[in-house]
Every structure is written in C-alpha cells, then in structure tokens.
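Given as structure tokens, the chain that follows is alone and in the form predicted alone.
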Amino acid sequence: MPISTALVATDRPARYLKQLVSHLGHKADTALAGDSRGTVTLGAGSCVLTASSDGLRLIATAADPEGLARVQDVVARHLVRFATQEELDVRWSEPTAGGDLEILDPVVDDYLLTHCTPADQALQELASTTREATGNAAGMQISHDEGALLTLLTGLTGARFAVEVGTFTGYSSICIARGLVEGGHLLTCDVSEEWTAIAQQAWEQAGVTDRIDLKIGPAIETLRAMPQEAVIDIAFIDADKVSYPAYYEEIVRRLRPGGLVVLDNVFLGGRVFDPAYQEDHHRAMRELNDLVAGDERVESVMLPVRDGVTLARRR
C-alpha cells in the first residue's frame, strides 16, 4: 500500500518547499516547478510537496511498504529540521494502494447524474441489455454524464467525421452520433462481433445506424489504413489499454487543426498514480499519459471525471 498524503500546517509552505528541494539535490533528483510545487525522486521512491492557503501538501509514493517508509522519513526529518521558528507536526495518513482510491464518491456520483441531461429511452434499455448480456463486463459500458459530455463536444467541435476505438455495446458511438452535424460520419472498431451485434440493435432503436460505419478487426489496422489527411473531427479511444499510445498517435496525425481526441480511462482505476502496479496497460497508461502532456502537437487537459478523460486538441 505505498501512497501516503500529509498535510503540514504552517504559513511558510513556499519557502519549506524550496529549501527541501534545494537540500536534498545533492542526493537526489528533485525538480522545482515555480514556488508551489515541487518533486524529489529517492531511491526508494518519491515525494510531491505543493504549496497551498492551508500549508504543505505532501504525496509520497513508493514500490512497496519499506520505500515508502523510507521517503516518509526522509522528507520529514528534513522538514523538521528547516523549521527554526515553529515546530512543524508532520502526521502521514495511513498507506493506501492506489487501486483502493475513492475516485469518485458515490454522493458525488448520484449528483451528477441527476443534473446533467436525462438519458432517453434507448440508453436506458441500451444500458439494462448491456447489464444482462455481459454480466461483470458491463464496467467497460460508459457513464451517463459522460455520454453526455460526447455529445457536446462533438457538437462543439462541428464534428462532421468522428472515430471512435472501442465500441463495446454501442452506448458511446449514439451518444457521439448524436453530436454529428448533418451529414455527419462515425467510424467505430471493435473485435467483438458478440457485442457489437448488441451495438447495433441500440443504433437502430436510437435512430443513428445510417451515421455510423463498423469495423471488425483490430483497430490498429483500421486506423493504420485510414488516409494520411488531416480528416478527423473527434475521436474517441476507450479500449485496451496497452494500445493506447498506438492509438494516440495514428489518431493525432490525422486530427485536423482544432480536431479533439478524448482518452478514457486515463486513471486505471488509480493503479496510474502507484507504483507498485506495473502491468503492461499500467505502463502503457503512464507513458501516454506523459506523452500527452509533453505533446507540442496538442493542448490538452486531464480531467477527474469518472477514471480520468483526456482532453487533446490539436494546435
């Protein structure tokens, strides 16, 4: 369980900030970001201080319980030590695995998706034969608040040609079909034929079948045969998670400039903020992750809704 938080009170977090980081440069890798945040790497793990109203906030994070010990001891010792004219009480919360994070607490889920706007008929029985047709699967399926949040950035884009990775039922590829001007186009990958034939019993209920192209197959093959023009409008990428960044990239060079692609998923759970989880998709996630944010093709920005969506606008 090797993330662990404390809140230092003090009216000096700035200036604690940056003579830890400056102290502890000779024996590891620290980086100052401005006068509110700052990163020092040990060995055994790592240690993020941010300066707020309320005092020194800090995150330390380790592969295992004796790393993340070491940082906690590390960072305090030094802290405490800097501190000539008050005296610092530095109390860390009790180790958490990052699979174990309360993402989204459920009153904060029951409010949101009782103020945005209502599902209509066909999501809602898209959603009940989605439950009984896939069982524990269902998970895969998305929100209803983020349905909603495609459909109006579809909208707001003038989205008229969208590709979407991942299909599953189909509950997504309405609600983007939704947002498409007239005329508009969406091109969906799955690999599951059993799914997708649920998929497209939504698409004609929900009236959009004549927007929407399917393709079986692996969906990096589809995207790879697609034509090298800058033609995309919106993606969307919700599949596996070791592909993602092979996604990113054949979708990002053919955005056209303003074009958006929206990354589900992009927490893992929270397995993405602890290093204790090093699976292959936990790895793939990190490293997209990263190369988003240093992307100078894009802006972009994370957000904390549902497990974490990405929001990559091409420059």
Ligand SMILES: C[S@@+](CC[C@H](N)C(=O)[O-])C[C@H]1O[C@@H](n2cnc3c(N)ncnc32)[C@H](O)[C@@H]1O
Contents of the next structure:
Amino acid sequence: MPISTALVATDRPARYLKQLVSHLGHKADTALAGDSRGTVTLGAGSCVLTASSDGLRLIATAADPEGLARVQDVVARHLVRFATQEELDVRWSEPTAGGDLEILDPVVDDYLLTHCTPADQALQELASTTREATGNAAGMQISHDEGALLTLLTGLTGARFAVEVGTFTGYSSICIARGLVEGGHLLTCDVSEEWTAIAQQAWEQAGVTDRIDLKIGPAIETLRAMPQEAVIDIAFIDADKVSYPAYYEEIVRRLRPGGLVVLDNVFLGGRVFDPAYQEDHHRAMRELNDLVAGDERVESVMLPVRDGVTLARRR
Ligand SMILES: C[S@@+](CC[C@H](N)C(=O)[O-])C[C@H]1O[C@@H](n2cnc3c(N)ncnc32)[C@H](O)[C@@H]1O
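Please could you give me the other form, the form predicted in complex with this ligand, since above is the form predicted alone?
Below is the whole assembly, all chains and molecules, this chain first.
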C-alpha cells in the first residue's frame, strides 16, 4: 500500500487542520483528536494530519496509486483554497510502501553503532555464537547500541528488580543484569529450552548468572503469576508481538512509580505505518502504540532506535 507524506509550512497548522476535517466531514469519514491531530478517510485512502511547530504534517495512504493520488489531490486542493492569506505549498513525497521504509540511513546506523560504549568480549562472543547456532533467527537479537541503552536505562532507574519478556540467547538479559544495583535481580521469560541453553552459558561467561532467574513457559502465565504489587523497576518486552498489549498491561500494573517499561520493535520494520499490513501482529502493535500513547498511567516517548523502541515511565 503506497504512503506519501508532506510538510506544509505555515504558522496556522491547527486552524487548517480543523477547517479541513470539518469541511470534509460532510462527504467523508473524519475524526479529530484534540487540536493537533485529525484523520480524513476518502474511499480507499486516508490522510492523517498533525499540527506541529514547523507546519502541518500530512501522511496519505491508499490501497493503490490511483487512490493515493486522489487523497493527495483532495487534501492539497482544499488546503490551498482555505489559505486566503498565504500561499500554501503542498509538496508530496514519492510514494513508498511501509515495509520498504528505511528508518535510518545505513551511514548513520554504522556511526551510532561505533559511538556507544563498546561491547565487551562476552557480548561479542555471544553475538557470534548466536549467529552460528541459530542462523536466521540471530536477527532477533538486539543490536549492540540497543543493549547499551538497556544497561544505561536500568542504571538510571536504580533498578533492583527487572523483568524481561523474550530471552532468546541472553544478550539483552546480560545488558539489563549489568545495570542492576548490587543484589538486584532479573526475571527473564521464554518458551525455548534450546535458545535459553545458549543464554545460560553466556550468562556464566559474562559473570551475571547469580542475578538472573529464567522462567520457561508462556510469558503471559509467568507475568500473571507475579504478585499484584508495584514491584517492577524496569521491564523489557521483546517477544511474540501479538501478545504485546497483554504483556504491557500485566507489567504496567506492577511497575513502581518511576519504573520503566521498554518495548522493542514498535515499528515492525515500517509495517505499523502501512494499513495494507493487517496480520494479527500488525494490528496488535498498532493497538499497543495507541494504548501507550493514550495511557494516563505513564509518560511515554517512542524513539527511532533500530526497529522503534518505546519508553513508558509509570507516573
Ligand atoms: C526477539 S527474541 C528476544 C531477543 C532477546 N531480547 C535478545 O536480545 O537476544 C523473542 C523471544 O521470545 C520468545 N517467545 C516467543 N513467544 C513467547 C511466549 N509466548 N512467551 C515467552 N517467550 C516467547 C522466543 O522464544 C524468542 O526467544
């Protein structure tokens, strides 16, 4: 499904947004969310409008290029017509498919990787063991910069008790365990005996075995069996995507005030942005992203780190 974006430079983005949503409300499906966000759905396509400090941001999507061209045309024509006191320039980007979106230029990517605390020998060896032992599945391992971020966040929250959903071969567990305060613990959950056997060897080598408790079994059962009290200081969710909303809910209600939940892969390789992708995990991730953004129990931010990382801090 093609996507195209535009940034319309103006000092009155919220005014045009409201005007467009209200005007098109007579012939299209429209919705306003506060003063700064609106959606217009026209037949096979739609446009999301966001008022920002630098102008009016537009994201148009449609089932096919013809539908996209129609959405672009309707939105642009109306905006230009509404702007009686200025000349708006609506310049759409070339259409791309959500699955093809490149979040970071490879040059930036490489620069980031080489400009954070370097991976030590234990992490480097685990990365190469994982590649040899698991083949393509090795792509599930978090990258080194994301690992450095996890250690840093764990340290910043002064975490004594951490929870991880999705152990795999143990890379992120090591990064979290290393950020814990003296005497702190990480409970990590996975369903795979095979992959976590590699993790257990790696934890030995990294000297963190005594800080990690591994629980094999569906993570949702492990989470639901935990006490209901606010005992979690930091949690990292990186497992089956369809269950993210359920994992988030079980974790948020157990986060201590100031505690943090870190959610990985919230972009799903760009597919969350593209309505053409409608499998269960795509829908679940959109549901989760909307849920977190509107959740008054937390303050949150979505970062363009790798495949998208959301941080949500319990108020
Ligand atoms: C993306 S990998 C985790 C990668 C890991 N964080 C790392 O950095 O190496 C996802 C893991 O979730 C596990 N998993 C999938 N479904 C699960 C479930 N229902 N409960 C617990 N773990 C699950 C998989 O076995 C896999 O090891």
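Positions refer to the first chain, counted from 1. For clarity, every value in this text was computed on a predicted model and none was experimentally measured.
Splitting the chain into two rigid parts for the change between these two forms, with each C-alpha assigned to the part whose superposition fits it better, puts residue 118 and residue 274 in the same part.
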